[in-house]
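Below, in structure tokens: the form predicted on its own, a single chain.
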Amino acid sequence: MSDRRPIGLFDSGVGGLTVLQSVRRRLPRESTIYLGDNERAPYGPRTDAEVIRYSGECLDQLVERDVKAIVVACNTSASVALPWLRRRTEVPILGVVRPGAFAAAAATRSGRIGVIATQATVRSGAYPAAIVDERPDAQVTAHPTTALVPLVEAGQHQGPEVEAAVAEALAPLLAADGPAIDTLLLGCTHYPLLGEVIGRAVGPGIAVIDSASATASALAVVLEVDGIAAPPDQVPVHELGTTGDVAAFERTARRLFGDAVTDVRQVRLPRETVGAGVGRA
């Protein structure tokens, strides 16, 4: 069996593009539709009710495009809204929390794992619970890092302001006389875009894990088990859309995908205007 329909992915903004990049590398025949809700980013400081409502609107947009599977490429949405989203549709839905937790549990040597994430993700307790499911002896410290997502959404990935924000964000997880952790899990899909700065800040002794590649591998399993993988002769089509500033979104997308990014379209969710579509990239 095979299925030519696209895979849908959504995030509160540009962070989920890191997951999309891994999906496109891991599954090169699959078509994709990506939706970034940049207009309302970040989701992290919002209430659970807001996160659920916004995630539902993004989900509905993708379901209307007849996607065959959906990746919730937003840790906040996956932490807060995933069970509700799965009840909303019969389309297979994969979050980023479980794959990321599995990767961190496998990588740690001492069991001391730090997680940086949004306020809502930390509040949910999703990552510590998922990591302990994989490794019961793990000591997990989850720390909210409020300053990082706005920097990424603003297109700031390097420079003194970013270095200072990352250092402040990581300070509670790093002991003055040496690492208090041996593994750092980036519990927000925006954070890999700051990967170089984060890597320098933690040093070579700490493994830095993001959920993107693990999620792409988990998605491959879902497609295979459900018999909905793309046929061998499929030429993929990739579409990108944002509810926010198209030019700003395109700048970040080009950093990941180069000149393949064209015609990013403005998306108006049904709450605002009916009729706008998602463009190609």
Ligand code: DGL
Contents of the next structure:
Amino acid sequence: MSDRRPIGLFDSGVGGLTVLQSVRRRLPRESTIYLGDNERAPYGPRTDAEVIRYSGECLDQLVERDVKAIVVACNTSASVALPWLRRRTEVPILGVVRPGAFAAAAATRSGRIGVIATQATVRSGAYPAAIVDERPDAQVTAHPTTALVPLVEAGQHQGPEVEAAVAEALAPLLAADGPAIDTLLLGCTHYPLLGEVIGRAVGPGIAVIDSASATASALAVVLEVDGIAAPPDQVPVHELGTTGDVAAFERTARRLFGDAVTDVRQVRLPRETVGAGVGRA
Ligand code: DGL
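Got the form predicted on its own; any chance of the form predicted together with the named molecule too?
Below is the whole assembly, all chains and molecules, this chain first.
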């Protein structure tokens, strides 16, 4: 059994492109449709009701495009909205939190794991719960960071301002009297775009993990088990869309996928009335 239809991925903005990159590497025959809700990024400081509603609108857009599986390539949406999203459609949905937690639990030796993520993700408690499911003796310190996503959305990936913001974000986890972590989990899909700066800031003694490749592997399993993988002769087609500024989105996408990125679509999402997404759960 095989299925030629595309896989849909969405995020509040450009962050999920880091997940898309891993999916394209791991599953080179699969076609994809990516949606970035850049107009409304960041999702992290928003209420749970807003995150659920916006995520539902992104989901509906991908379902309408007849995707065969959906990756919620946003930790904030996956932490807060996944149960609601799964009630909205029968299309298989995969989040990034469980795969990220699995990767971090597998990587740590001491069991002391630091997580940096958005406010909404930290508030949800999704990462500590998922990591402890994998490794019951883990000690997880989750720290909300507010400054990093706006920098990534603005196309700033290095330089003094980024270094200062990263140092401030990591300070509670790296303090001399802090939790002495051996693993840092990037619990927001935007953060791997700051990977160089983050790697320099933590130094060689701490493993830096993100959800992207673990999510791509989990997706491969879903496609296989459900019998919906692309056939061996498929030539993949990749579509990128944003609700925000096309040129800015294109610049970040080129950084990850090269100059072939030229035709980013402008997407207008039909808006629900406030609370509609929550009410449907
Ligand atoms: N990239 C998203 C995440 O993984 C969302 C960041 C945001 O919009 O605040 O959490």
